[in-house]
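Presented below, as structure tokens, is a lone chain in the form predicted alone.
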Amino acid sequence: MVHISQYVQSVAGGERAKHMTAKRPEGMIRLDSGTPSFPTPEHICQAAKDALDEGLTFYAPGYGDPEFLAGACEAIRRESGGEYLPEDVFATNGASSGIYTVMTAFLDPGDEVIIMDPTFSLYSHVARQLGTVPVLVPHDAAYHLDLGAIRAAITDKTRLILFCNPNNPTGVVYTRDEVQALVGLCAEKDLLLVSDEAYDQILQPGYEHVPILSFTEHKDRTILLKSLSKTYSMTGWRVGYMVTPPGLTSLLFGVHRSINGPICTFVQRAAAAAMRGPQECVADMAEEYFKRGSLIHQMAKEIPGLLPVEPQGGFYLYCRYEFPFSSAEMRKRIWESGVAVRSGSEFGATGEGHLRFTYSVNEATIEKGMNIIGEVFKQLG
């Protein structure tokens, strides 16, 4: 009999796995998916030609190619105003490897790692299986921090703070004091603070994003991971960075080494391109969520039963309804009827009862989507 770790099978199963392997039916409208409608943009896919024609398909050097390297610096003086030097951030593999990098790291079995309830399942999924503790801090009732309560889950196992601003799945946006109070009790209580920043150039109108690099305090113990997935709208690029404090780079970086070889070069060069490049395609894409945004949440809050949380960054619309069936059930009534959707409890405890819909997907996608999900709400009700 093969012996399969204990840790694995304790994340074997979840929701998260089944609904990742699911085999979808043709013609099933997908409000499901992190994945943008847009195609790459031209001038990124050009410099990934380029770089093939130039032969670059062998090892990229060290911590990554220098021209994304410096991208990514340029990137953070840009969003954040932070100074950062190419040996102070690393290519990845999105922002997923940054994910196991940094667990695998810094945690051992039995340690804890403070995360947001709900926030990204690929965190908790993490954690468990490298046999460490995931502590869910709910938050408050708006879906911000909650700072009296992650203080309160703060023990002597307690290694690292990660979370993920703007929030997957609520969609909401952090406010400058909320974090700059989570930064402040990191460096009073010593811990290692980690930042996944994938959705901060997807904004809607009235919101900022707060950079983690804009804080000087804590500097020696803020991580920050980044993908260019949801911003160029290149997920399957499979590219991001990890920036570091200098201490901790050599060590981060032997780490992803032994998860993840190197990032295809002229992938990275495509990537130096998005960031070195110009900007008007984010801008573009952002006006298009914003209309999205608008449409997916006026269409929800006309479905009797369902409560939907204003949009405010990245491109999804989180629900609660008034029925008394989980969020897996619910789900699995909305999958039936040929649409796909998440459930609020993949995402922790405190998303039973939400749905998470997504609305990177063209606006016929939506209103189809959700004209049908408005006919099971119907029928519930």
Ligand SMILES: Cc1ncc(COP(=O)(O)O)c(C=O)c1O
The other form holds:
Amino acid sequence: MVHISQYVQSVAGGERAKHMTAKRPEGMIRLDSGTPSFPTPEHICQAAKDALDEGLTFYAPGYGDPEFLAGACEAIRRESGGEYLPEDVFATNGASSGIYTVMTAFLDPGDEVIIMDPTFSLYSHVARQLGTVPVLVPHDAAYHLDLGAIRAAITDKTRLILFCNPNNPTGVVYTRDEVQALVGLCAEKDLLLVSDEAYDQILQPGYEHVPILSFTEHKDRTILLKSLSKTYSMTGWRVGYMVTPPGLTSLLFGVHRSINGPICTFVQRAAAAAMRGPQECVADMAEEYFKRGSLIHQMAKEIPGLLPVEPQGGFYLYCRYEFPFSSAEMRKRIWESGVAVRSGSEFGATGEGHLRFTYSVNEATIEKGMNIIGEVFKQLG
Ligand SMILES: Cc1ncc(COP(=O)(O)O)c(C=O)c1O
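Condition change, the form predicted alone to the form predicted together with the ligand:
Following is the full complex, with the preceding chain placed first.
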């Protein structure tokens, strides 16, 4: 009999894993995926081709290709005003491997990591897989940070707080005051604060993203997990980076390297072109997400029994619904009608009674999908 780690058993078969591997019938409308519908911009693809022609097909040096690290430092400066050196940054396999790395580096089995509820399900999945304890703290009624509840959840086993801003699945962008209060709480309690900013460049008009690295006086406890997947429509390239407190980079890099090996060299060159090249493509995609977000929000508001959160950042619409079915059951009914969505319970216990729809897809797909969901709700009500 093969022995499977008890930690792995504790996550195997969960909603996330099931959804990822589910076979989707031909023609299914996908309002479930975190993949942008745009092609990766041409100049980024060209940089990868050029790198291949140059023969960059071997292990990348040190923390990453020098152009990549320089590009990351430029992006950090542009996006947060933070001044970091290439030795404070290393290339990761998207933000996902950064999540695995910080938990592996700072948590022993039984230690606690505070995460928000609901949030990206990979956080608690990884925590449990490592034998550590994800402590899920519910948001307040407006899906914002509940600082009192976070404070109350801190114990002598808490090692770090991990959050994402904008948040997946709620699409909420946390305000400057609440991020500042969270940083202050971590300083008071001597905790590390890890910020996953995968969607920071995708904001609805009027919303401001507050980068963790802008709190320069707390450099010694803040860690940024950055992904190029969503910003530059590069989900399949598997690239991002981690920015660490000075003095911890070598440790974190070592952990990352033992899990992933170095990141593909020509992909790093493409990522460098993304970060150092023209940024209009980012603004153009954000403009489209604005239109799509408005459309899906409007259509959701018109469905009786569905109560959407206003889109703020990222490309997810989070909705509460008023029917006495579990969110897994609602997801199943909608799936059987030909539309894939995510059940709120995948993202935490408070996600019960909620669904997550993506608007990373084009407007025609949103219209088709939401019309079908409207019919499903009509039949229920
Ligand atoms: C909040 C958040 N962080 C990280 C990721 C993973 O991104 P990457 O492709 O960079 O691994 C996702 C993907 O959906 C996400 O929603």
